[in-house]
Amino acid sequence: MTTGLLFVCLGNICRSPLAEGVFLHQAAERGVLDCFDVDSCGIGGWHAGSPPDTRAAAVAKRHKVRLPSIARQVDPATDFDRFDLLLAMDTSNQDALLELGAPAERVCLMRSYDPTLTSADDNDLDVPDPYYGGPKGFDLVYEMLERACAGLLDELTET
């Protein structure tokens, strides 16, 4: 059986298909791929059949991380019963989920899995959208994901 995760930005072409591209990897090299069903989506259409954002490609690149997804738009028809976990980026997108019928049992912040966070951090688990800075943004975006995605998979993998 296998455990569907969703990860949810604005338009689904910087910090969602990271997130995706980085579990993917992280999943792959523990070797635990075949468990998950993941995709990315953003709650609107603007950049629906878009590549990921250049920047967002080229810090993905360099840590040899790939990006398969074309964005799309959350489907409510079909997402929330495809996916055990709906992964927003930020508490925006978390009320967006919340707003379309999503079960708010399965709609959590992708940051709140980041073990290097404490309680303290508890009001600022937003990852920041990138998309109208510099690249240095998405580095920093990257490394957030990162570290939220490995707290991520020691979840899923506990046994």
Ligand code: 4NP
Given for the second form:
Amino acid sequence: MTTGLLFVCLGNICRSPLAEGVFLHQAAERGVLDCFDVDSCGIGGWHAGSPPDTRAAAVAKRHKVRLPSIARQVDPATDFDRFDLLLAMDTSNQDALLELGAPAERVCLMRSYDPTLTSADDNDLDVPDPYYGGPKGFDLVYEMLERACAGLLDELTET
Ligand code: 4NP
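Show the form predicted in complex with ligand 4NP, please, because up to now only the form predicted alone has appeared in this conversation.
Full complex below, order starting with the chain above.
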């Protein structure tokens, strides 16, 4: 039995491919890769068929993390059944998933798994969209995703 995880952002070329790559990397390091069925997608389909943004690829490469994603749009007809958790990068992605009919109990915000955040941070759990910013934004996104993926793995592999 595997746990299905779908990382979701707006375009599927920046945040969710990084989340997917970091999660796969950490799962492999922990020897639990076989336990998961992992993919990423975008709410929009503008970049379908494209590899990750070059700035996302660059930050991943610096950390020796591989990004296997080729962008695709979310498919409500199959994704909402196949994946146990739909991990939205921000609240607008979360709202869009719910509007598309995703079961609320499967939809969560990626940063809600960051164990270093406190309840004081609850009002802002967004992974900020780095698309229109500079490379520094991608470093920040990467660090947020490293912490959130570690927390997610802790939770999902807890015995
Ligand atoms: P992502 O970033 O949702 O993290 O992949 C974006 C990529 C593309 C666009 C917006 C956000 N876009 O408007 O094309």
